[in-house]
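Starting off, we have a lone chain in the form predicted on its own, written out as C-alpha cells.
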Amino acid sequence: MKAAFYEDFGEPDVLRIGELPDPELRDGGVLIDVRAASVIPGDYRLRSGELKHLFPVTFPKVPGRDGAGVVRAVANGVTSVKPGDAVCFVSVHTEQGTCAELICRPEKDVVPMPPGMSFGEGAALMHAGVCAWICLEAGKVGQGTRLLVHGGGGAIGGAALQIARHMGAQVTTTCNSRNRDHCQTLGADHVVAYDVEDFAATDERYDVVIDLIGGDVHRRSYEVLKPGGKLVYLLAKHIEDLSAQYGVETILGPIREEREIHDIVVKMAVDGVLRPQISEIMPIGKIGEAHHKLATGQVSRGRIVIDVAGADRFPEPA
C-alpha cells in the first residue's frame, strides 16, 4: 500500500511517501480502504520527537489520528459495519496511523459515517468532536453555563462552540479577527478577537473556561473565572496550575477513545448539531507541508485534510 511515513524523528522533511506492507485483518478488526485523513497538532509533535516520552512508536511510523473511508473486510463477529460501508475511524499515536491507503482498526474505533457527509468531512469529525465533547463534559457545561472557549476558530474549538450552543450555554470565544463571523455562525454569542482585544480586560466572570492554547493564555484565564469555576485544558503549551491561588478547579481533559463517545459524536453530526470544519484539502504528497503549516500557526480554522485516495475530488460515499 501507499503511505506517508517517517523512519526517525525530525523536521517535516523526514516524512516520505512510499510502499509499506498491507495490514492484515485482525480478530475483532475492520479493514478499511482509506479515502481521507486529517492532520492534528499531535501528529507533528509526535513526528518532531516532542511526545516520544509519552507515546513509544515503531518505525516506520504512519501519522494520523482519524480518517474516513470504505470498509473492505470485517473479522468474524463484527456486526456494526460491513464491507462497502462508508465509515469514520480513529487510530492511536502508538499504532500505525490513518495516512495510508489501508488500515485495520478494532470495531470500537470504527463508526458509520453520517449520511450526506463527504469523506473529507468524515476525516475531520472524530478527534475534534471527541475532544470537544469530553472537555465540555468535564466542565459540566449545560443550560445557562457562562462559558469561554479559547481558539474557537480551530477544529476542537469550533466543535466545542457548536456543541455548547446545543447544550444551552452562554458562549464567548477567542479567535483571530478574521474568524469572528465564522465563530458566531458556529454558536458563539460573543467573540473576543485576540489580535485586537484582551480577553482578560473585562468584568465578565465565567463558570467554565476551555483552554486549547496553554501558556500565557492559560495563566490569564484564571483571572476571568468565578470562584469555584472550572478551567478545563488540553495538552498544548506548558501550563502552571494556579487553581489553589484562585479558588478554582483545573482539569486536564481526559481524552479517551471509547465507543460510547464515538457514537455520541456521530449522533450529533447526524442530528445536525455538529459539522466538522475543514481549512484545506491537500494531496498526500504534501503531508510535510501540512505538518509545517500546522506547526507554524498557519492554520486558524478547522482541520487540514489529506487526500489519501489521490483523487482531485473525494468520491462521495454511496
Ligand SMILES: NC(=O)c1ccc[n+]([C@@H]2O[C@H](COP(=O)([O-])OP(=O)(O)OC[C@H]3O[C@@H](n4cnc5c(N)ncnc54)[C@H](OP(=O)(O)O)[C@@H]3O)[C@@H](O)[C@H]2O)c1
Contents of the next structure:
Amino acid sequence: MKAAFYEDFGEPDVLRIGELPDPELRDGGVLIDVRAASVIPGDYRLRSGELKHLFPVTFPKVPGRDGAGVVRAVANGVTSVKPGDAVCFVSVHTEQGTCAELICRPEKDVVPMPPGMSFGEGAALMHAGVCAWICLEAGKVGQGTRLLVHGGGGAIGGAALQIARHMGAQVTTTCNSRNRDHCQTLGADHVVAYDVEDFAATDERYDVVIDLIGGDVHRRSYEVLKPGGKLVYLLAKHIEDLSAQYGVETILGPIREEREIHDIVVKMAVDGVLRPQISEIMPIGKIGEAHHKLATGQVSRGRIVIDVAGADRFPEPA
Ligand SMILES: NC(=O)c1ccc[n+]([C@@H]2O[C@H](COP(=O)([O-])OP(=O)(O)OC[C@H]3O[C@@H](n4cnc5c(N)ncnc54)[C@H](OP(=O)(O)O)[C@@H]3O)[C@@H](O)[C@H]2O)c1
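Pass me the form predicted together with this ligand as well; I've looked at the form predicted on its own already.
Let us now look at the entire complex, which starts with that chain.
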C-alpha cells in the first residue's frame, strides 16, 4: 500500500511517501480502504519526538489519528459495519496511523459515516468531536452554563462551540479577530478577539472555562471563574495548577477512545448538531507541509485533511 511514514523522529522532512506492506484483517477488526485522513497537533508532536516517552512507536510510523474510507472486509463477529460501507474511524498514536491506503481498526473505533458527509468531513469529525464532548462533559456543561471556550477558531474549540450551543450554554469564546464571524456561526454568543482584546478584562464570571491553549491563557483563566467553577484543559502549553488559590476545580480532559463516545459524536453529526470543520485539503505528497503549517500556527478554522486516495476531489460516500 501507499503510505506516508517516518523512520526516525525529527523535522517534517523525515516524512516520506512510499510502499509499506498491507495490514492484515485482525480478529474483531475492520479492514478499510482509506480515502481521507486529517492532521491533528498530536501527529506533529509525535513525529518531532516530543511525545515519545508517552507513546512508544515502532518505525516505520504512519502518522494520523482520524480517517474516513470504505470498508473492504470485516472479521467474523463484526456486525456494526459491512464491506462497502462508508465509515469514519480513529487510530491511536502507538499503532499504524490513518495516512495510508489501508488500515485495520478494531470494530469499536469504526463508525458509519453520517449521511451526506464527504470523506474529507468524515476524516475531520471524530477526534475533534470526541475531545470537545469529553471536555464539556467533564465540566458538566448544560442549560444556562456560563462557559468560556479558549481557541474557538481551532478544530476542538469549533466543535465545542457547536455542542455547547446545543446543550443550551451561554458561550463566550476567544479567537483571532479574523475568526470572529466563524465562531459566531458555530455557536458563540460572545467573541473575544485575543489579538485586540483581553479576555480577563471583564466583570463576567464563568461557571466553566475550557482551555485548549495553556500557558498564560490558563493562568489568567482562574481570574474569570466563579468560586467553585471548573477549569477543564487539554495538554498544550505548560500549565500551573492554581485551583487551591482560587477555590476552583482544575480538570485535565480525560481523552479516551470508547465506542459509546464515538456513537455520541456520530449521532450529533447525524442530528445536525456538529459539522466538522475543514481548513484545507492537501494531497498526501504534501503531508510534511501540512505538519509544518500546523506546528507553526498557520492552520485555522478546522483540520487540514489529507487526500489519501489521490483524487482531486473526494468521491462522495454511497
Ligand atoms: N489529550 C490531550 O490533552 C489533548 C488531546 C487533543 C488535543 N490537545 C491539544 O489541544 C490543543 C487544541 O487542539 P486542536 O486540535 O483544536 O488544535 P487546532 O485545530 O490547531 O486549534 C488551535 C487553535 O488555537 C487558537 N489559538 C492560538 N492562540 C490562541 C490564544 N492565545 N487564544 C485563543 N485561541 C488561540 C488558534 O485559533 P485562531 O486561528 O483563532 O488563532 C488555533 O486555531 C492543541 O494544543 C492540542 O495539542 C490535547
